[in-house]
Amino acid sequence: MIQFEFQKYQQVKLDSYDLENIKERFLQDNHMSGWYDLDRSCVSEIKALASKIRLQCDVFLVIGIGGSYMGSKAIIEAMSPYFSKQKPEILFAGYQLSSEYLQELLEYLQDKEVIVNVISKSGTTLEPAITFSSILSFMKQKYPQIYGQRIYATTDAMQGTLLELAKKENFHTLVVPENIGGRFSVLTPVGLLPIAVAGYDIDDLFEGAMEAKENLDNCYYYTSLRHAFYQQGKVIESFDIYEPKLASFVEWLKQLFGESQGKEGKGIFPVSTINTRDLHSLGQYYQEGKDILFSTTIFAHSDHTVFLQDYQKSLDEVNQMAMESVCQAHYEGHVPTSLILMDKISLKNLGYLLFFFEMSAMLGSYLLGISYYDQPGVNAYKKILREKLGEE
């Protein structure tokens, strides 16, 4: 169960939209809109691949960048223990040039059952095309006969160097589909092939996301709120969680603003703060600092007591307790803030969050006036390193 609480710790007088219109308007857009859809035809596919899966290896290596990876790295960090002998093993790799990572990865995996997912639309971009062709190399030393049938590549249906690679080598190959951008795609094979193959039911992030599909009142409110905040100055917005388990989650929700609204001199910056950590760092700025801040704060309930004799309460309370005195501190601050209450971290309300700050994200790109699905700024530094390296 999921409550949002906007008005508390805020005071904002909100102009009028018509955001249904504007939904109405995107559908019939009908360009890159197909994660609204939410098809879930893949999804008895994915749960038998998975199935296959993780009976063979004892790791499963994702390679992928950006929306290729961060959506079920989300996922999966948060509902894993934090202490887990998970087994297959999620890696991530393939969105960083670190020879450090690259060369200690080869070596974990020489003792270990590997199966690869190597995740690319076109197979071209270059953190994860330089990490699969070592990775590539790899598997043809550790299984001669068979490498290709441990390698699954999830690519553009139709073309492509990836598409072209997996054809020739005989991967198994999974469809990113055509109309759907990458950090919009969590809910498709390149999002759920690892959330399952980590041993969790993907139809549970479906329903969460159907229900969000169905509410759309609190996404309209929040929409508004932002953009309010915005026109007020207030350029930066702070996603806060009280729970370290969803690190990953607002690092996936910092791309999902910061790639679909900031662009053409415009947008609002995404950040974000694991608190109690980084009160005592940040903190400090977020409630003297310069007046440019609004918090959306995500606040996960612990299925786990943790009894504290000395003050009478669970380590749950009291975390709730800290998580209300900061809102409070930043209200009287000036820096408003919009709260998420989650019952408990599971797969039913990650979905809901899903869809909603997708939701919000088009609809915040549609008030701005700017394309929510592309992100030319990223082309600027590929374009310069190939020419360094150069490629054409």
Given for the second form:
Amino acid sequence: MIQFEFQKYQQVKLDSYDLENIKERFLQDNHMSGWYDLDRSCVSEIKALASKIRLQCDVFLVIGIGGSYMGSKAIIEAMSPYFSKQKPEILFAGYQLSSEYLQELLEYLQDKEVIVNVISKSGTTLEPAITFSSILSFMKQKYPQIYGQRIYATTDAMQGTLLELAKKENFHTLVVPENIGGRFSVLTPVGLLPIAVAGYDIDDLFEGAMEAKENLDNCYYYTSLRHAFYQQGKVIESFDIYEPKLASFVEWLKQLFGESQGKEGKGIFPVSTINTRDLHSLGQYYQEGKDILFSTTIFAHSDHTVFLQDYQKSLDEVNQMAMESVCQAHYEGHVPTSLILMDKISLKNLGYLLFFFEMSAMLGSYLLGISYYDQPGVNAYKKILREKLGEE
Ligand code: PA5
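So the form predicted alone is up there; where is the form predicted in complex with 5-phosphoarabinonic acid?
First the chain shown before, then all remaining chains and molecules of the complex.
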């Protein structure tokens, strides 16, 4: 269950935007609206593949960058225990160009049974392509006759270098739907296969997302609120959490809002704050720094009961009290807060939030008058780097 508390720690006069009407416009005029359908047609195939893969490997290696890995990483890390290693272990690569990481990964994989899922919608992105090239050589050496059977390529159905390679080398292929952009693709084979291989029931994610789709009032309110803050000059939104397992979830949020809305000299800059840790680093700025911040706090209760004798309270209660104290202090320091409260971290709650935030990123972009699904600015560094590498 998720509760929203928008008014306790802020007083903003909201303009009324007809977001229902914007939603209708988006559905009529947008060819990249596939994520809104919450199409479950791939679920049984993904579940069957995942059951097979789980028996065949110690490590399931996901290679991708941006929307091709952040959604599954967010969900898997939120759901996984901190200390006990689960089998198969899900590892991620191809989202940076670190030689240290790649070399140590190759060494780590040496004595493990490995299955690879390389994900790229365009099939041409540099970081995963470079990583996959090394991993492919490794797989050819480790499984000379059957490496193709141990590689799953998730990519466009019709075109791209990855698709061509998959056909040539006989990899299994899964499709990134044409009308869904990377950062909106977690509930497609892009995110669903890794999540299912990690052992999580992807139907529960859809159930939560469906609930969010059927109850859009809170999403409309949140979208209007952040737009109102933006118009007041509050150009930084911090996603604050009090459960470190949600750290990759807020990384996913940063990508979703950063790439969707940072265009044409507009947009709110998304950051994350992991509390209570960051109260001892960023907390000072929140309280007394420049007046450009607002907070969206995502608080998840815990199932575990750690009782603190000294306070005669559970640790979860103290964590909540800390969160409430921070909200109050920040409010008094001119940082308003919206609260999103989860009764626990569950697939259903996370599925709800995936759809809730995707919807808000899209609607908010319409309010800013920009296109929500592309990211033309990302090409600038790629162009320079490719020139430096002597490529076309
Ligand atoms: O949201 C997006 O579209 C991007 O972040 C992409 O997911 C990212 O650039 C990776 O692209 P690709 O899947 O084509 O390799």
